[in-house]
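The chain below stands alone and is given in structure tokens; this is the form predicted alone.
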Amino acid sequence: MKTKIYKSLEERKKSGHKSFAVLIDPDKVDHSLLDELMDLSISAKVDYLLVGGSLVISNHLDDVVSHIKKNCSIPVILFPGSPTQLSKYADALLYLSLISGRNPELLIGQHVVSAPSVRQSGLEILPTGYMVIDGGAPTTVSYISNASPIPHDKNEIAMCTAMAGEMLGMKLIYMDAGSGAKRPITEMMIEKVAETISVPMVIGGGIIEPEKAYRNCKAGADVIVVGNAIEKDSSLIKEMSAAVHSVPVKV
């Protein structure tokens, strides 16, 4: 089983180095925009490129991923709306289990169906406990999953959910306020969850300012993911990456 990407995440966490990931929605890019995003990401020393979306209604996931891999050495990780959104050209797959909800299909049902194709894909599999946090606006994830998000001020629920995910064998915990969230995840919730788990923690949703990315990392986030804000202003890649990488390493 491949472990290169996970080892890099684990090693960066152990050394205290924070990571920045740009999220690319295949439905919203063409080759020209991809080239611009790659140039900016390379220049800004972005650590990972996440590719995916809640729906992915177009049929060019393979095209997007292969184009990135031909022109860029930054690792590409699939962030799928369902386990069937696969591309053999990527480096790894976030194998998401929606542990914050109570929909059995997104906890394990879809995974049972997709397991053979996921195994055959040859991708590095990253078992990920996916937690949707209320961002103050309806999200595609909440609608499709038919599951309520964790309230933004219920730190104890988030802590226990993340703890359960780790004990069930999840290698990553991903807390997401959703695309276009009006209210990003609080630093207090991030801090409380970080104190509870030992696996790398990914934070996304509603992060529109470099200062917020910085504060999230200070609170305990290991990876910051930004997509929606960059879709509106791609120049933010440089500022966001600089903010994340400027967090002092704890000795």
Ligand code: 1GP
Second form
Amino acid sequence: MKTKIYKSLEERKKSGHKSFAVLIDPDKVDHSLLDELMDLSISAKVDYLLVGGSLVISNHLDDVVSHIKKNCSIPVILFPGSPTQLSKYADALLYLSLISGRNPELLIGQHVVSAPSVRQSGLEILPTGYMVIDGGAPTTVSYISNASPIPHDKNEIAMCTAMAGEMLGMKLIYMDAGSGAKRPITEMMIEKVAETISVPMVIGGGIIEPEKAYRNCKAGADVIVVGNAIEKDSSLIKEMSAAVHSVPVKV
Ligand code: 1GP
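Same protein, different condition: the form predicted alone was shown, now please give the form predicted in complex with the named molecule.
Once more the chain from above appears, this time first in line as the rest of the complex follows.
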């Protein structure tokens, strides 16, 4: 079993180093845009590249991931919207179970169907408790998942969901307000959940300002994911990465 990426996440959490991940939607990139994003990510010392989306329409995931792997050494983690989104060229797979929802297909059904191909891919598997938090507008993930998100102000529900996920053996908790969310997850919710769990916590959805990324980290986020805002303005990679990495390391 491969463990390299998880060890890096765990070590960064232990040492208090916050991580920044750029989310790349394979539907929205070609080689030249990928090259630009990679250059910016390398110079900004981005920690991870996440590749995927709730709805991947094109079928060039392999092409996107192998192009990245050939040209840069930032680890590539798949963030799949469905079990068909697999690429053996990536370093790891967020093996997501939608623990905030009550749709059995996304809790375990799709995992059963895709288990042989996931195993065969040879990817490092990162068992992830995926929690969708209401982002103030219907997002692709909230529509596709056919499951209610956790209300944005119900911190206790988020805490208990994350706690259950960790006790079920999830190695990461990913709280997501959905791509392009109008209202990102509150620092209060992040803080409450961070106090409750000890596995690394990933936060994404609607983060458009470096200051918000910084405050999320101060509240206890370990990894910040930004997609939409970077699609609109790729120069944000530098500012977001700098903000996340400027959070003081606890001694
Ligand atoms: C979505 O968490 C990610 O699943 C990132 O969201 O595209 O809004 O940055 P944004």
